[in-house]
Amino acid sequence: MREKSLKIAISGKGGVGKTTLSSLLCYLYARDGQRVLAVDADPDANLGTALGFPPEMLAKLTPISEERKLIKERTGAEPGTIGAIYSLNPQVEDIPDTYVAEYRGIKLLRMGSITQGGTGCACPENTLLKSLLDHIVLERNEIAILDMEAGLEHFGRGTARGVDAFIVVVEPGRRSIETAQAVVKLANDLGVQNVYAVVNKVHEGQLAELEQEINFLPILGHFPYDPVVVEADFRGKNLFDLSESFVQEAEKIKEKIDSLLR
């Protein structure tokens, strides 16, 4: 099968279900025989659990932002130092193949986050993370699913424009809708064209009203509220193996993405 190069960033308010969608899309593209890189760029860092990676495998996978030896080696500066001279173009090409765990055809990379307040300058870490994201989005030939936090702090303008699709996951609730509005504004400010929504945790009768509330975004699909998702999270299992109905809805979303970006 011909390999695709497709970069999808998934964002939204914490707990809204973006990691669930990320994990389902990873499995669907891997099932198609594509090379898939799952990038956990959310400080909460639970994409590996949602994908069903064994705990012992995840325990050995350190977020890149915490790889102090790597950061110093690539940037020339000690992490957290103030006023240090460091490389603005660190070597990152090998990181997505080396600092990863692989399970069922999916490679998992944990980006980690930068803690700013009171910890000194985080510039070396930030530089490495941004360079790594640039490389993943702009240079690698694979399917990359980026599980992002609600903001787009990791993205520069060029990187953001290189993402094929930004998906904002929205659940019923004012805060979730307001987060979606903020993400859309940030994406527009960065010149991103393809921004979509996926509705999650929606009860029967809520969908039409919620769709009206987020009429500023094209909607790719929706998932119902289902206790099986809570159960999967509790058991550390992946939803791909537990819920055929969620897989079917994710397949529809994937087909829409592929059709829109064809």
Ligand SMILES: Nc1ncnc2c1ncn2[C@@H]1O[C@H](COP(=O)(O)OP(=O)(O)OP(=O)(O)O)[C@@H](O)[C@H]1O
Given for the second form:
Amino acid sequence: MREKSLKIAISGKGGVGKTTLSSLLCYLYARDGQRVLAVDADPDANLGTALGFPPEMLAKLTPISEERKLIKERTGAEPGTIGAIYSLNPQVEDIPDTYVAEYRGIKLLRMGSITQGGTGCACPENTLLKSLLDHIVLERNEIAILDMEAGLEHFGRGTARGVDAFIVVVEPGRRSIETAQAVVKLANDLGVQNVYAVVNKVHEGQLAELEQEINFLPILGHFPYDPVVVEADFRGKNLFDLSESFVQEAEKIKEKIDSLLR
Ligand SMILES: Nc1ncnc2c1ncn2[C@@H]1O[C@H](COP(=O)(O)OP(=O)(O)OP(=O)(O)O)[C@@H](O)[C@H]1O
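The form predicted together with the ligand is what I need now, so please give it after the form predicted on its own.
The complete assembly is shown below, putting the previous chain first.
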């Protein structure tokens, strides 16, 4: 099969379901036989758990932001030092193959947190993380699903243009809609238009109104509020194995993404 290159960034307000959607998409692309890199770029998230990685595997996987030896080796400076002289162009090409855990055909990379000030903070660890993000988006020939923090703060213009689809997860709630508006604004500032929404946690009767509220975004699909997701989370199991209806809806979303990009 021909290797496919596809970069999807998933954002939205905290707790809306970014990690849940990311994990479903990872499994669907892996099931197609594609090489999948799952990037946990949200310090609050635990994409590895949502993917059902064994806990002992996750325990051994240190976030890149905490790999002090690696940061020093690649940038030439101690992490946390501001004002030191260090490489602005560190070597990162091997990281998505080496500093990862692999389970059921999915490679998991934990970025860890970019320290205060986002990309504006000039310190060695941020430089390494930013170079790594650029490399994953612009140079790797695989499917990368990026589970991001709320917005798109980590993206520079060039990298943002390399992302095939930005998906904002929206739940019925004012703050979630406001975050979606903020993401669209940031995307416009970055010069990208390919932003889509996925609606999550809708209760009966809420969908039409919510769709109306977010009519500034094309909607790729919607998931209901369903205790099976909480159960999966609680048991550390992946939803892909537990819910046929969530898998079916995720499949429709995947097909829409694939057709948009064809
Ligand atoms: N459709 C759903 N129905 C019920 N509960 C859900 C649904 N989707 C997600 N949840 C629950 O909401 C919580 C947050 O989900 P998830 O971790 O996917 O969101 P997130 O946006 O990645 O969160 P964070 O910002 O903390 O990383 C979890 O406890 C999850 O089980």
